[in-house]
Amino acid sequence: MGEDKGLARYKKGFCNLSGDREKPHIVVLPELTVSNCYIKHLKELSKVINSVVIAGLDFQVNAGNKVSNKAVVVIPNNWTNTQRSTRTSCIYFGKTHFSNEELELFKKLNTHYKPKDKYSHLPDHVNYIIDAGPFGNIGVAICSDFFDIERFVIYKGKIHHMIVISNNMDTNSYYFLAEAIARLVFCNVVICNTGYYGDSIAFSPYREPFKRIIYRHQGQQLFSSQVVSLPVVSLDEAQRNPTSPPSDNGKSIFKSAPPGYIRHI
């Protein structure tokens, strides 16, 4: 049998940027990307280039019909280190708020199959902001918990960047959410969107409006790999002293923090 054509792109993907001479600290595929059957692939792509990868799963589903959708942060040991890594670890996080789309597939699926035990989401609960060191503090969502504001009460002044996976063809809305949450948390914010639907974004809160906008993919059904950098020192500089920020000639570098803001890292 040949290989999966999902997978065979995606090693495609990882193969482009590992020729890159800065080769990226944390690769993001979008939502229902990677099979289960793939992780063991993923950790070696993960090895290979020696970068972390936030990557969605297909759907799991347990004994009693339940189903999860859900991401996995692949660690690679050398992380940040020159030395080609050896082993990787890893952690899962999870959707809570499922879309009209997948309770509307589940409907469907006990309509057709009639199971013994109903197919019905399961929800993760969690809400996790991952210690990247010297690269910030990351929070994470899956598609559709992108809309969950009490998801950014709890990230505001917390985190540096905002990773959101999906598999979305609302893609203005996120856009113009993306936009929002980078005033309104005050961080970065990524939107790594399936390429069948496209929009794909990294936004950040600078001052001078051309800058916002650090990379947006536009078009449906293209496949396309591409390195960005998002601020990170500077930032936090900002985050740390909201009514002194960074300037650059005078001028502030980033948006004024919003009202209230208190950091807590």
Contents of the next structure:
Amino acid sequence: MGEDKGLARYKKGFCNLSGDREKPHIVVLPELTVSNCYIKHLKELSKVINSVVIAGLDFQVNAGNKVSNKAVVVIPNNWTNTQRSTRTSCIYFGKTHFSNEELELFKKLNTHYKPKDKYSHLPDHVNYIIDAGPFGNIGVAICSDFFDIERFVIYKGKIHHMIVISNNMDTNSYYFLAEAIARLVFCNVVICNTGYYGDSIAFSPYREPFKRIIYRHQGQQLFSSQVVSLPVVSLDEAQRNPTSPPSDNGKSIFKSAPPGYIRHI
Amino acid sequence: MNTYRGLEEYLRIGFVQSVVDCEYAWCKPRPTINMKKWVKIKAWQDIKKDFAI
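Having seen the form predicted on its own, could you give me the form predicted in complex with its partner chain?
Full complex below, order starting with the chain above.
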């Protein structure tokens, strides 16, 4: 029953999104949301709505009880076209730095079950940049990897959007970090946190303070679905010409690029 | 449309902020772990192991 209930929840969210006049190009679901056996359902939903889906998967136990925390990116074959998609392809990315709570969990399991091969984390040391064609480049991270400063050194100058999926209770820290990263990496930042803790965010480095928070959904134990628009072409122009950024009525649209910012795309 | 890369004006992001349920995620609510629930999930994981990536 539990599985059906979970699946019904995603379907409800996808139904809400597909009902909108302007369907989303990318749908994001939080970390640890989708059971591994439901990836096939996720592919079907992706085909129906014709959107890329980025979703956190349940923990996966590999050989030697090495546990990985991964997310899937489902890409329908007719993405951005008006034609209906008939198949999908998937890529996976994983968490590099596990949180203390996760490591504590593995310790407790080892103490309780005393398995032959102790449970331990299996980090994924690869940083991905997704080339989304007309929508720019996207950096991705799972939860505590958002605190990995080296990741942003790599991403600086190479991405337009940073998408983070999380299962995080320290919501305020993530909000402040979203603002910091949006300024330092000079990109849009999207955080999709679990509804259990709430506070999903979409942040863009606009000059006007009221424009910067594009979306923020606070409050715990709430299910929600929402479509938001992130700037692409204007931000790209600002990234390419940091000294003469795009302006509106003589005022720069975005905040200044960080010192020493160089575009590498 | 931008002629440089043919970029779109906006990227539309759809949020589905689902309430993760520990019926199939091990770690919620953190850091408290209900071992009874864990046993149930572990058994379920074993059954589904063949489907894992």
